[in-house]
Structures are given as structure tokens and as C-alpha cells.
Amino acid sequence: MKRRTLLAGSLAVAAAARPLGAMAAPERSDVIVIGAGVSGLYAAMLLAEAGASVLVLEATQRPGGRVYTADHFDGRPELGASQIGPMYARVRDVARQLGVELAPGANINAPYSFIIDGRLISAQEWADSDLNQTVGDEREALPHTLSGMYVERRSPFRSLTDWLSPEARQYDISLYQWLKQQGASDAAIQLIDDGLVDPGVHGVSVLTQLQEATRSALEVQAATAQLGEDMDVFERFARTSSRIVGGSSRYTEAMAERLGDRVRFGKAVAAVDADGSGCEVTCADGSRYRSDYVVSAVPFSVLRNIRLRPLLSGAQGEAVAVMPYGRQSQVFMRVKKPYWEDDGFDASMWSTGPITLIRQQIDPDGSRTQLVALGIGRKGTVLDRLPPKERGQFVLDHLAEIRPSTKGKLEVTGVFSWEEEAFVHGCRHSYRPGQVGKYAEAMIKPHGRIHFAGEHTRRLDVGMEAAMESGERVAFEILERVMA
């Protein structure tokens, strides 16, 4: 708090030193934040708390970014972020400050049965099934846990910073190369590839997966022994996490409410011009804003469509231009009758077919009326080629063919794709092999008066906490520049 008080005093001195004309200019602020997602809102809150005048420009009509509760769908499912991990200190602290209620458990789903090559089998059948072409110890691992077997449990990292060390560069290789080095069978590699978000075992760096695995392992370390290894990391994380009562959007709505009229909606930024004296931000509607500094808190998939002057260069410019983002196409359904009671298979499904996951949600009150089908990575690309209505019908027809007990018992309630969101273009960022070493440090450095935040710039954390971490980082980067 003493540090923030000192920084706030420095801001006041800097403001007093500005020419009178600049102070009187309309829509003038110390800092403009582009994007009202978790990272942008948190950066703005910290800067405002320190005494800076802040303006947040959000292209859409809602705060949150990839925190998005579908209040317009039956059951109000989460389209994006849904879990508050036990070590999400920043997220939990802000929830306490804003009076946002948390409750135990998040994204709890029924256990999986498996659709392998068009056949439905149970978890109990897998080890001895003729469909199981894996070898040795792999045969006892369920398909969706194979990645954890070779990444989580064989990670060389023990601390949160290990992935950024020079020694870690040897692991900036494709997941395929890593799996081969670890002795994974071709059948296991194929199953792992079927479940990846993007862009497949050849196209994703195992180094970023090792970072996520290290952070997640610390989150669930105490619970792992109790929950068992027949769950993947996402299932274990769900059971040790918390959820936001009323939906995750209540969290970012509360953050935006705290900032009040500092947040402007419907302001799609088209250009940022920065020089030695400050920044000018131009929106697609022609409105212009002046500030001393700018925080870009949007995904690189969006930033690459904003004109920056001066241009980004070197590894930083390349990172913004080429950083891949994963695709996730979602079809939400209402369960009219428990189909699992008719055929005896577990209600959720993991599949090598055109749909990656079918998750049957178990609500906090024990009710089981919600189902979501996820097409992830390349499968999402194919699903998104269908119009939304046809997308939903495709899922219903496919499930009825593979699992006849679902026929007539499911009703589509909504369809959503992050790739189709104009100001997101993907569910999450990814590093290709070699990109962590090339881009991770360069892409977060300030570009003159422009600073970069967002989950994609994470250092130590994952998920919503990573976004908060980045917002905190850029807030203090700017405040320390004001002090200098």
C-alpha cells in the first residue's frame, strides 16, 4: 500500500506538469486500456486505485472477454472461464472486495464413456478392448488421461519459473517429439492428438504444456491422491476449484461496475498512434482519445487487426502476427430424460469422432439437465462450417447414431463458437514448437508507450489468474515509469 501511495503521488506530480491545453482536452486520460476482459479490467482497477485517470475501451456491449455466462441459453451455461482455482489469490481477493460470492466446485461433469472408431465402450471395458491398440502401461490409462501420463507425470519442472529458464529451451519442441522421446506408442499419440485443442501434436510446443501442467499440479497436489488418476487434470482441477455464484459474468460485471463510466462499450479500436508525447487511440466509429500510455489487453488475434504506429518489429511483431489461437465450437443441449439410465454407460463421452467431448453437467444441486458437445481444434473447424442450426442438428443425429439411447431425449438450446466472435477469434492462445524461446520474453515488452496484457502474456499462472497476473504487471510497469 505504501508503494501504491507513492506511485499515486507521482501521478499527481506528472499531471500537474502537463500543459494546460492538454489537461483540458476532451477524453484525455493517463491510461487507455483496450479491452474489458479480466486483464484489462484489473489493470484499470489498480491504476485507478493508484490515482491514475483511466479509460477502458471495449468493442462489444459487455465486459468479460472470454468470461461469458450465456444468460440467454437454457441453464445459463459458461461459454468460457468457469473455474476459480484454489491458488487464484488475485481472483479471490477481488471477489471478496467486490462482494462476488464463490461456492465450491466448478464445471463438474459425469464420468466418461468412450466413442472409439464409431463404437461406444465403457471405461471398465477399455483396458481389454480390441479397440485399445496402446501398449504396456498405456493400456490401463483411459484415453483422455494419456496426455497427463506423458506430460504431467514426466514434467522435469518443479517451480513455476522453470519453463522460462534458458535450460528449458530444450523442451521447446513439438508434443509429438516429446511423446516419441518418452516412448509413447503410435496408438497413444493418435489418441492424444484426437483430444488436443489446437493445433495437433505436431503443431504445439510441449514447453507451454509443461508450464500449465506444473501450475495445475501445484493446484491439485493435495487432492490428487484422493481423487485418483483415472481423471484428467481438468477433472481434478474442477473438483478443487470454486465457481462464481450466478455465473462467471457476474465477476467481470462487478469489476466494470466498480470502474463506472471509465468503461466505454461499443468502442472497437482501429488504430493506436504513439510518439514521445503520448498516444492517440482511434475507434472504428471515428471517436478519438488521448492518453500518456496504452494497455493492449486483447488477444493477438484481435491486436493484429489494429493499426499500430510505430509498427511492432522483430520477435514481438512476429508474435502478434502469427501466434495461433485454438478453436472450440460448442453445442448446448437440454436433457429431457436421463439417457444413461437406459443403456448403463457413463453419461459424458470422449470421442475420436467428429465431436471431441460430450460433457454431461452435474449441477451443484445434483440436477443433470445440461449437456454440451465440444468440437475442439480441427474438429471445431469442421463443425463451424455448418450454419448454427445445422450444427446443432448434426450433433443430435451423430449422438443418436452412436448412442441410440439419446434419441428424442436431447434438445439443442444454443450454439456458440469462439472463433466466430469478431473480437476474440479463438478460445485460447498456443505456442508452436520453438515459439516459447523466440517470443515469450519479447512479446510482453512495452512498445514505446504501449504495454501488453492478457492471459497469453502469462508468466507463472494459468486461466483467469494468469489474466489477473498480467493486468497487475502492466499496471505497475506504467506506474513505475511515471515515478522514474
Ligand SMILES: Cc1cc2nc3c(=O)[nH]c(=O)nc-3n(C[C@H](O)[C@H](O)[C@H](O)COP(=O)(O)OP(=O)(O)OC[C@H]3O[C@@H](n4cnc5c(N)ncnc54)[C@H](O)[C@@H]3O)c2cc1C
The other form holds:
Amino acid sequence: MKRRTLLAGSLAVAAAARPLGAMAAPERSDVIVIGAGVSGLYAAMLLAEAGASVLVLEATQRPGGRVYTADHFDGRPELGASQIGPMYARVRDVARQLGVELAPGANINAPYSFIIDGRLISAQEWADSDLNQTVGDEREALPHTLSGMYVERRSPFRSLTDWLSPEARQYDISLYQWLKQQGASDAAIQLIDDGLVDPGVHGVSVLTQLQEATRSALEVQAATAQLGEDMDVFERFARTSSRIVGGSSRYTEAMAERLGDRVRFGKAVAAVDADGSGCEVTCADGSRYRSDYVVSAVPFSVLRNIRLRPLLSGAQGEAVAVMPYGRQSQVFMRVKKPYWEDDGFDASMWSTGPITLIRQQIDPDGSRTQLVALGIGRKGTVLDRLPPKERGQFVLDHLAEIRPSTKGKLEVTGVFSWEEEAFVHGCRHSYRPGQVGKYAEAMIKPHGRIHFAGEHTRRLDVGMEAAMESGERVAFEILERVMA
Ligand SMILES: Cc1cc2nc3c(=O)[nH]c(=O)nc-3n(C[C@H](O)[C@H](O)[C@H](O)COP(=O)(O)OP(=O)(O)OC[C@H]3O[C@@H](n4cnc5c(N)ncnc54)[C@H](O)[C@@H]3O)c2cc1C
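Switch from the form predicted alone to the form predicted together with this ligand and give that structure.
Now the complete complex, all chains and molecules, led by this one.
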């Protein structure tokens, strides 16, 4: 409380020192935040609490960014974040402050069967199947757990910050190289490449995966202490996570509501001009705003389309220009009849075919009426080449061919692609091999009066919690400058 009062006082002094002429139009604030995702909203809340005048400019008509409940689809599925991990201290604290209700259990899915080379097989058949070309211990691991076997269980990191140490650079290699070093078979590597890795085993640095694995090991440890080892590890995690009652969007709506008219919608920032005296932000609709500091809380995939003056340079400029973003195309379906009862295979499917996952969600009330097909990475891009109306039919036809029991029992309720979202352009950042060493430190450094937040600037946390971690970091960066 004391620190807050002190910071508020410092901002007031800084504001009083401003020349009178600066009070004239365009609209002026201490800090402009670009983007009303979790990171931008949290940074704005902290700055406002410390006494700063803050304005959040959001390109779309809703807060949340990658927190997006599809209230307009049957079953109101989550298009983005849904799972609040057990270690999400900031997310949980803000939920409590804002009176947003959390409930236990999130992303609980029906168990998986597998589509390998166009053939449907059960988890029980996998170890001895002729489709299983893996070797040794790998044969017992289900295809979607192979990555965990080689990355999660073999992470050399003990602490969450190890990934940024100079010694960690030896792991800034491709996931492919790491798997080879660990003795993975070509068949196992192929299956891992077919899964959730984007941009593929050659295109992604294993270093951040090893750090995230260290983090999830802690969460799994806690989940295991609670639920024992019998349950599948994904289910243990799902059951010890939480969800936001009424949908994840209720969370970011409550954050925006707390900020009131300090959040402006339909304001796509097109340019930021910063010099020694302050910043001028210009939106695509021609409106202009002035501030002492700017927080960029947009992904690099869109920041690269915003004109910054002075230009970003060196590793930072390069990171913004080239950092890869994951692709994910989604087709939502309603289950009219339980197809799994007809053929006895588990309802969810992991596939080496054109769709990465077909996931059946088990709702909190136990109902099993929602299904989502996910095309991840290049499979997502291929799915997106079809016009939206044809994507659903493609998924239905594909499933009917591989798994005839689904025929006539599924109905498409909506399609969505994160790559097609103009103001996100992808679902999450990743680093290519060698890029952690090159970019991770440089890319989050303030560029004059411009500071950088967003999940891509994460240090310790993941997902929404990483976005909030970054919002907190920039808020304190700015407050420390004001106090200096
Ligand atoms: C499919 C999917 C599933 C996920 N599941 C989980 C999960 O279960 N749990 C979890 O914790 N996390 C999950 N995440 C991750 C989580 O959603 C993100 O880490 C987090 O929401 C990112 O927040 P952000 O503020 O960094 O960015 P964003 O949410 O992308 O916010 C950026 C904002 O900036 C706006 N913007 C962009 N350009 C401009 C511009 N020029 N001018 C003004 N505004 C602009 C955008 O419209 C957007 O509102 C998931 C993400 C996806 C895509």
C-alpha cells in the first residue's frame, strides 16, 4: 500500500512538471497501452492503481484478444484460453479482486483413440500394432505422450530461470537435434512432428520447451500429490486446473470494466512516434493520442505492421520481424448421437492425418456433446485454404471415411482460425533454433519510451499467467522510470 501511494505521488509530481502547452489536444495520458489482451489490461490496471492516467487502445470491438469465448456458437466453446493452471497466482488473485468466479476442472477430455496412416486404432492396441514403428521403451508410449517422454522427463533445468543462463545456450537447438541426441527413433520423431509442434521439429528451439517442461513438472507434481498416479497425466492436470464460470471472456470483460472508459475499442494503432519529449500514437481511423510512455501489448506478428519511429534495430528489430507464430484452425461440432458407443473406440482422436486432434470435451455436468477438430501448424494452414463453409464439411467427410460410426452423428456449429485473426495472426509465439540466445533478452528491452509486454515476452510463466507476468513487468519498468 505504501509503495502504491509513493508511486502515485511520483506520477503526480511528474504530471505537474509537464509544460502547460502539453495539455492541449490530442488527448493526453501518462501511458498508452496498445492492445486490450490480458497483458495490456493488467498493465493498465496496475498503472492506474499507482495513480497514472492510462488509455488502452484496442483494435477490435471486444477485450480479451486470445481469451475469447464464442458466445455466438452453439455450446459457447472457448476459441482461446480455457485452463487456469494451479500455479496461476496473478490470474487467480485478479479474479478474486474482480469477483470473477472460478470453478475446479478445465479441459477435461474423453480419452484418445488414434488415427495412424489412415487407420483407427485404440490405445490398448498401440504397443503391439504393426502401425507402431517406434522402438524399445517408445513402443509403450502413446503417440501423443512421446514428446513428454523425451522433453519433459529429460529437461536438464531445475529452476524456471535456467533457460536464460549462458550455459543454457547449448540447448538452443532444434527439437529434432535434441530428439536425435536423446536416441529417439525416426518413427518417434515423425509422430512428434505430426503432433502439436509448430513450426515442426526442425523449426522450433527445444530450449523453451525444456523450460516449460520444468514448469509443468512442478504442476504435475502438485496434481499427483492430490490425485495419485493412476490417472493419465493430462487428466490430472485438467482436474487440478480451474475454468472461469460463464466462459473465459468474462474475465477480460471484468478487467476492461474495471478500467471503464480508459479502454477504447475499434482503435487499431497504425503508428507510434516517440522522441525525448513523449509519444504520439496514430490510429488507422486518423485519431491521435499523446503520452509519456507507450506499452506495446500486441503480439510481434502484428507489431511488425505498426510503424515505429525511431525504427527498432538490431536483434530487437529482427525478433519483431521474424518471430514465428503458431497456426491453429478449429472446427466445432455438436454430437447428435454418441458415435463411440457404436464402435467401442475412445471418443477423442489423435491423428497423423490432415487434422491434428479431434477432441471431445467432457462438460462440467458430465455431458459429452461438444467436439472440436484442430488443424495445428501446416495442417491448420492447409485447412484454412478451404473457404470457411467448406472446412466443416471436409472434417465431417474425413471422419466419416476413417470412422464410419461418426456418419450423420455430428453437426458443424462453427469454424475459427487464429492465423486469420487480423490482430493476432497466430496462436502463440515460438523461437526457432538459435533465436532464444539471439532475441530473448534484447527483444523485451524498452525502446526509448516504448515498453514491450505480451505472452511472447514471458520469463517464468505460461499462457494467461505469462501475459500477466509481462503486464506486471512493464508497469514496474515505467513506474521505476517515473520515480528515478
Ligand atoms: C487456442 C488457444 C488456447 C489457449 N489455451 C490457453 C489456456 O488454456 N490457458 C492459458 O493460460 N492460456 C491459453 N492460451 C494462451 C493465452 O490465451 C495467451 O497467452 C494470452 O491470452 C495472451 O495475451 P496477450 O495480452 O499477450 O495477447 P493477446 O491476447 O493477443 O492480446 C493482444 C491484443 O492486442 C490487440 N491488437 C492487436 N493489434 C492491435 C493494434 N494495431 N492496435 C490496437 N490493438 C491491437 C488485439 O486485438 C488483442 O486484443 C491459449 C491461446 C490459444 C490461441
